[in-house]
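One chain is shown next in structure tokens, namely the form predicted alone.
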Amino acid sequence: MSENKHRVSRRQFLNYTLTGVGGFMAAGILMPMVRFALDPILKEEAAADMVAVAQVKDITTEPQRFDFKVKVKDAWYESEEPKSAWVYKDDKGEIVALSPICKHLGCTVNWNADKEHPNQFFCPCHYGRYTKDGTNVPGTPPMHPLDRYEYKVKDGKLYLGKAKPRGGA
């Protein structure tokens, strides 16, 4: 009797077994998809390296416009992105290295490009301007101050990293 309670049926045998074969074939289908989807995700981010940029020796109190190439990695992309900085020395001797990007709709600024502001920079697309130390001229379209680049000097060098955001005026 024991043994009848216990039997499975042909159809229950067949049943169990193609949801099983079912399963994994699912699973093999979709593993790969959460594996292409979640990677990116998972994998640690690379601390930003520093970039040569300029000699320090070459770096005067007026802002001088220094392009560079950072290597990025997007997902499986890697490739270089073409930045640039303005730099000075302030009056204390302190390197300075401003984003050009303008904080209002993301134009690029230049310095003493506008002749009826001198010693500021200006963004040509919506007449934003900026003092020497990237902080947004009141009145004018940019809320926010120039980025900061993070920047150390080695050897000789300026180094820049990632550009952070200041505070607003």
Second form
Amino acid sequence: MSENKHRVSRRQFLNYTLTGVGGFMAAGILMPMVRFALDPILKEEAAADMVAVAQVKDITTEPQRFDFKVKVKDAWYESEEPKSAWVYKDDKGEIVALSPICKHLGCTVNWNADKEHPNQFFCPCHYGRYTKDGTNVPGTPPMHPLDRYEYKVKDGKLYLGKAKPRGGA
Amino acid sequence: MKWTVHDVSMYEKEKQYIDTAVVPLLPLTFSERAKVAAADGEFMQLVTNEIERQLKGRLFLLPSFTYFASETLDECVERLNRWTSELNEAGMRHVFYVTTDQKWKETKQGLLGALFFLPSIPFEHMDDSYKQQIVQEQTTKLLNAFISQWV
Ligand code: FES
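Please give the corresponding structure for the form predicted in complex with its partner chain, as opposed to the form predicted alone shown earlier.
Now the complete complex, all chains and molecules, led by this one.
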């Protein structure tokens, strides 16, 4: 008896599978259309690709490191890439957000880490140095100043965008 | 630097600056300890990846040195030392091993490179923020240990 109940007839089987496959196909056709419809919104978000990183009130004249994540998409998959920024207010009270990526070979620089050269950014890899505004110290390996993040302030929060290179010292 | 085409071509250009190889030592097993071993492996990967990110201009993170937990220590040491000599010959002045496997402790003397231990952490039942905090702590520790080997 119970065996009978569970038996699926050939026709039923075909019906199931075809609806299944058909469903897939419909989804395949619909997806691009839905994407088309949504795309303008998605684009706008991409343009505003800035990430909230810190509260403005926490920013001092001493560089502090803030860590954040940005979404990146490579050929295979989307992932979150960890990033950091050294952020401070300069003498004029303007916010400066520097990329910590050493312009020599890409290590992460630290503020005030070398006792012999206080108040500079220091790269532990080949002892590259930068002054507070990110300018590379001549005679150390880096040939360019640290990149600066584009930033904006909204509702008391600091948002960072892309890190942009500056001219060499 | 990592074992990718992009990084290898950078390595070929900047060889003189890259003098350190990092080799994670990763035990495999399918015994009842498999889960622990896998968790340790994941943790090690998180930490070594983060270190690579911060020190990529000077160190090369190699794919893990893998062995079955059932292999004898002597066999492992011999093979690892062969790797190390080869790396030295290729210009790596420093070879750093990273592992959670306590068995390497017994042989500290016989190894050609420097051994660094990570604790084995029961990650399975931890929430993400705590996990992250531990990874950060261990990364910072190991990072400083590496840097102090350099000077
Ligand atoms: S990577 Fe910073 S000095 Fe070489």
